[in-house]
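The chain that follows stands alone, in the form predicted alone, written as structure tokens.
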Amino acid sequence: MKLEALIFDVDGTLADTERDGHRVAFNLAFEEFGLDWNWDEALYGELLAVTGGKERMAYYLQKFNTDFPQDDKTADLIVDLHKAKTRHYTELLAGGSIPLRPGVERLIQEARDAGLRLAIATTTTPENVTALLEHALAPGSCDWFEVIAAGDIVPAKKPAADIYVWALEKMNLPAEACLAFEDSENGIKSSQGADLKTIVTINEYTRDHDFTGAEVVLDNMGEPDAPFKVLAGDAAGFPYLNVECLQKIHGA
């Protein structure tokens, strides 16, 4: 079966967002909320384990903020809260403080030329996605994707596969007509649970992860004068993706 479509993942895999976006758009919230918070990037590592920006400061309460006393209104405290922290998140997109990963653009561009279909599946907020779509790709790229699976669209987040096979749902295509990109253990597990075919491009936060099963594992997309590093699987002789690059994988 010929590739037809991409499927992407946002945080980590379209920009390094979690490190120098959403761990500084948490601690941007918990400061205005007057709270004594604050996720240093050792601990965000951590709380990486989680997928969800609600159910990550669940966790923190739950694993590592023990003494915060809680009651019937943490849970509005933590919607509250994540509201806020998509607001500042949004803010330093709309600044221009976080730039796509090495050679998306480029590989998106020529998706769209070679006619392929392109999707999103992630757990961020739509809001999110939008944000980095149009400050860090280009004004009305979100209209390049076809479907936008994000947030609370299913109630079970990565790495459960329900964003994936919602995602094939309303493309109505077949997992084996497609190829994903994630950057996580989490991911991947979602990804491969509706049996896609998975590349993967690592960050710091996720280099020490699980990959097993990944058509690839890439330091980044790379560039033509800037060539990735494979660190495991085949990249079919290519030193950055591209369409090309993408049919070889798809079909080996």
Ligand code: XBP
Second form
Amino acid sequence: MKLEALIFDVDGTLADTERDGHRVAFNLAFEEFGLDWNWDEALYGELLAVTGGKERMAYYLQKFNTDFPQDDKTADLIVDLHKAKTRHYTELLAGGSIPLRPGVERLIQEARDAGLRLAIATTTTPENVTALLEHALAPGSCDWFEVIAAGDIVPAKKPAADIYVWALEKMNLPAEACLAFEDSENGIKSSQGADLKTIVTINEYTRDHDFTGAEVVLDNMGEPDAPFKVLAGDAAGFPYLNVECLQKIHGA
Ligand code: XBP
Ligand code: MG
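Condition change, the form predicted alone to the form predicted in complex with the ligand:
Complete assembly follows, chain above in first position.
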């Protein structure tokens, strides 16, 4: 079957948003609420086991801050903290502090020129996706993606397949006509759960994850003057991802 569409994860795949974006925004929200919670880089790596900001805070209280008194207002506190966190995060992005990863902008432009359809499937809040695309890709670039599947749109977040299944349904495409792009184990579990062939680009937080079943695992998408490293699988002999390379990987 012909390759018709690309479905991208956002956090860790399009940009390294976790350590210098989401983590920082969580800490700013905690400070704003007068809480002494502080998520350093190492702790945040452990907290990434759970996707979704609200779910991650609940996990933190359950596993790492068990002395914090919890009552029937804790769920509301988490919702309020998450709103503040989203405000801090989108402000950070508006300040231009987080660029796209190597090859991302070029590949998206080339895919558009080749007439491939584009979508997003992410666990993060919709406003965060808009802020990243507007500030790091191009003004108006949200419209390049015919489906932006994000956040609480499905109750079961990654590693559940629901968000990818939702995106495929909206695009009215079978999984065999698409390729997914992911950076994490929870992400590839989700895409593979939806039967999608998946290309992985790792980052510092995910380099030791299990990517069994990925078509190819790369250190990044690569540029003509800065080729990627193939960590597992087969990139069909190409030094960087382009549409022809994706077609070869998809058809293999
Ligand atoms: C992204 C996430 C999200 C973000 C925070 O995972 O795990 O939870 O860290 O987003 P993926 P919110 O890249 O697999 O989609 O705070 O907006 O939930
Ligand atoms: Mg990700």
